[in-house]
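Listed next as structure tokens is one chain, alone, in the form predicted on its own.
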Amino acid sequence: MAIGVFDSGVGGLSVHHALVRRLPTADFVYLADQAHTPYGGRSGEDIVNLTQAGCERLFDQGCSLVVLACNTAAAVALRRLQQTWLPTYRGAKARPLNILGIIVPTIEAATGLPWTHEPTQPVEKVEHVDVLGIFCTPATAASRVYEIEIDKRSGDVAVFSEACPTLARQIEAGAGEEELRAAVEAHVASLSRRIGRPPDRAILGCTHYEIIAALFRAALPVGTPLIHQPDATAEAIALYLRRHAQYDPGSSGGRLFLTTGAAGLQNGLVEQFWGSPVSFDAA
């Protein structure tokens, strides 16, 4: 048995690094769907077609847990997938099988409570609130599942996202630090415009934005704190695993990375973020 690791490409690689360092023994299988990348400019339904389709694959590779390392795909496709797909292809497998997302342990690192919580009166408004910033796809930007969610646990914190329509499609071609560079600034100069100042938190609602983080943070004001998405994903999945033994994550420590795409060695970018060269097989 293993992890599988979906994203639309490379961004989740982001989130595969996190949960190695934390859980080093576990199998992991990494499908990039480079095929159909970028997800954020596409329908709703064919997100979450798309999604399925990588799920399914990697549960055929032996996988008992999917993590979907993709905004996108979390926010757009994860609770349909979990609420109508799932029961029935886990009941043909017979075999415990379940897929997660990582917007649930962004959204408890960012209000410091547990998705569980639940405000026992209406959650109330104060007059001063912590501006917290959303960089991330149209797709994610469109759902709207960080304000709504933040919103019902957390009455002193204010969330603005800025969609970002080709910045994850720049990074999956190996664009340069200087090409990259101008269109963080410009999205962070949209956002501190509409919101009249630089957030005082952020998100890089994206995981392709973890390979250029040092960007973002040179964008924004000295000492902006970021929520990193991967490794609140890596300890969540971490806990989750002791608490259910059902899915068996392996032990031999294997890696196997497949892409949708055009297989071989990816862009400097993905090589210099990993610290070494990353291979893809064909799925």
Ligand code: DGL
Contents of the next structure:
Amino acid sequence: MAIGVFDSGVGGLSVHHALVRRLPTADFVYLADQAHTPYGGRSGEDIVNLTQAGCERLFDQGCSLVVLACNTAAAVALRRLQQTWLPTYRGAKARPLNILGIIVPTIEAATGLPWTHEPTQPVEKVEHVDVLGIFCTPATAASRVYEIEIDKRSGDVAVFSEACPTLARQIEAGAGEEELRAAVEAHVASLSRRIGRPPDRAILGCTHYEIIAALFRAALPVGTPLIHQPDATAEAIALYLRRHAQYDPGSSGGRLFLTTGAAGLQNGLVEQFWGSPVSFDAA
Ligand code: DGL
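Counterpart to the form predicted on its own, namely the form predicted together with the named molecule:
To see the whole picture, the full complex is given below, headed by that same chain.
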């Protein structure tokens, strides 16, 4: 058995990296849906169908647990798949299978509260709020998942999302540093204009952006804390596995990297992030 990690492309490698550090002996299968990347400008229906196909592929590959290392898929498709498709599919396969996302652990890290804390009464709002900027895809921004879930739990955090329509595609294509720097600076400036000042904290709410986190750090005021989604996710998955022994993560440290797109070496940005060349096999 193994843990599946799914993204539209190379972005989920940032989560995979943290997962491997946290669970070094587990077996991992990474699937990049590069035939259909990017997801961020697609319709909800498309995102649900593509995410379902990716999960199915990973379950067929022997995974018991699939981590959606993609904010867009987690924001748009996760709940729907958990409530509709997965129960029937799991029944047909007659083995424990589950899909988890990356937004819940990120919100827990942002609020400092466990997910189960969800209050029954509206939380009391305070005047001086901590402004949290979320850089994400248009589909994640349109879902308003971060705004809704953080607002429910916390009275002193105001969330502003900045949709970055082309950034995941540029990272997927291995764009040059100057082009990426200009795009990141424009998004930080646009978000800061809407807030009236730069955010107090930020989340790179698209896993692709973690690959160019240094450019976000450089564009934001010095020392702006970035909530680290990959580490928050890795910690949450490790805890989940400890509590749910039925999901066997394997123990031989296997690493398989698959793509629905063209097999082979991934671009230089990925190599720089990973610290060595990364090559995907055909799914
Ligand atoms: N890396 C993904 C995310 O976290 C998807 C980006 C895309 O395909 O647009 O949102």
